[in-house]
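Coming up is one lone chain in structure tokens, specifically the form predicted on its own.
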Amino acid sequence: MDIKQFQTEIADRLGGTQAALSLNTAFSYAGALLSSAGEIRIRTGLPLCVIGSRRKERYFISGSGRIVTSGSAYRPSKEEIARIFACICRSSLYAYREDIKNGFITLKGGHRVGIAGKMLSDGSVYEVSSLNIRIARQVRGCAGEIVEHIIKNSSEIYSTLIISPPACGKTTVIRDIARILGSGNRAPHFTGANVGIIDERSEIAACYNGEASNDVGLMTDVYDACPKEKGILMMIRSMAPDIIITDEIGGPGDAAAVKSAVNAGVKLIATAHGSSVSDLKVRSEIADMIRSGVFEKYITLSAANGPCTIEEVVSGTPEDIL
């Protein structure tokens, strides 16, 4: 989805609220701004805020649509924040109830909406508060100096964790890797293999009415919503992948669906939250996973000089990793 078809649909979204009104304006008014937003945050009673890529960079918008100090900024009401969420939810908070209880709703093109506010004990939310639409976008190339540390020769790759801090680009990065991965490249050369997506957030490649809104490759499959532990399995099963790609990694069963995949032959590229393989020894799931040497190499990004900085290339034995 290019940046004028997500105006479109946070428009669409946010129902003529004045708080798209300001947003809509403000996208029209500095082009630039949308070009290089990541987020937009819209909290009760708080300045309306859009955060560049680099998320050092804030832009206070005013009820106008200007770009303001804090203190001019336009504040949504609690209200308003309420009916942006029924918008959102196209009055349907039936439909949405698995993935409000995730935290966040996916939109067409793979953007995400992050929910914060008063939660009930079955973990959905009960009065929303605060909204944070995070825009997705496919950089194409993003991932060139990363595939050199993954591909091994021209018919194989390194089973691979690539490990961040959130909004440092693992999403965008791995969507880049499918596509290299899953059509070929040429230097360094790689053939192209059978690529299998398990997209449980609907992000990587933004599937729509079955079809995905990115690019992800020649010869790639997806799963769309679907859990990684279930869709891993499911992939081995029934599409013959030499690669399957996911995200966010270390929730319950991933690691048995990620061992098996590596005992059927399959190379596997994942992420993890983390600041560096370090981080990764005290989560359970993963420790078990490294301990089995399901991965062959580790990468850890940040966003020092933009998104999809490599600070850090590993690789060893379990034990030297360990």
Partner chain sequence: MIGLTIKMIGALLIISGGAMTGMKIKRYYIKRREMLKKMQDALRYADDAISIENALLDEVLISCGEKFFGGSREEDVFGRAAAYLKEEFGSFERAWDRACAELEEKCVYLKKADIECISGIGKALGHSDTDRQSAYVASAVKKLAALEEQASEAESREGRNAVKIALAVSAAVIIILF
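Everything numeric in this text was worked out from a predicted model, so none of it was measured. Positions refer to the first chain, counted from 1. Rigid core here is just the name for the largest C-alpha set that superposes within 1.5 Å across the two forms. What changes on going to the form predicted in complex with its partner chain:
- Relative to the superposed core, residue 208 shifts its CA atom by 2 Å or more between these two forms.
Shown: the form predicted on its own; wanted: the form predicted in complex with its partner chain:
If you are looking for partners or other molecules, they are not here, because only the chain is given.
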């Protein structure tokens, strides 16, 4: 992402507040900071902070846009946070009501603004105190090594579960897998297939106003902001996919939907939080999927050598896995 893209997609939505000006100045002077930035943390009365995407480095930003110590960093006021939040919602909180209930708003480009503050009984956030802007990036080719384990032959793949702790590149990887499988691949050879993405949190395809911001393949259909258990069944019924890709499975109802997909002959690529396959045994929905033999391969990722580092590839019978 360059500074112009940052200004178009993010800075404009932060309004002309001091925090936005400081970030703009910081990113204008330090291009490397912007290219390595993974998150921007804006908290009431606390230092304005940019967090690196690779090694989670923290950079505190002063009011004049310089990288400083936490003590000298700019601290946004409650009013400023409220104004930024209003700007992000384009002064139309009602239009983002459902997003606010889910705790985040997706901006153009797939960047996600997480919201924290006083919670109301209906699950919506009121009196916002913290904002976390997660900068989305499409890393083409990052799944090159992983697809070697996924592709079975030129027209078939293995149903695969990708496991990793947060911020190790799960979403970036499956976005690239969707692109490769949806468009076809040279080595290992894969002719391409109809891919259906269930993008519950609008992070994979990063749809904005119904249009995918990221390249997710030539033969790919996307259900944006659709719950997984509902989206998987709808996708099978309506779009006849060969492969379904979805992020962070394990919620109530996911196992039944995934089993329906596999019974319909659809291959599945999904991700789950965890550090290894054994972590998943205690999660009932995922353990149920493993027992049913839904997945043929399990790939564990870490950030040991940067995001998307393959730690382990496991395949075998459900009994072996469990």
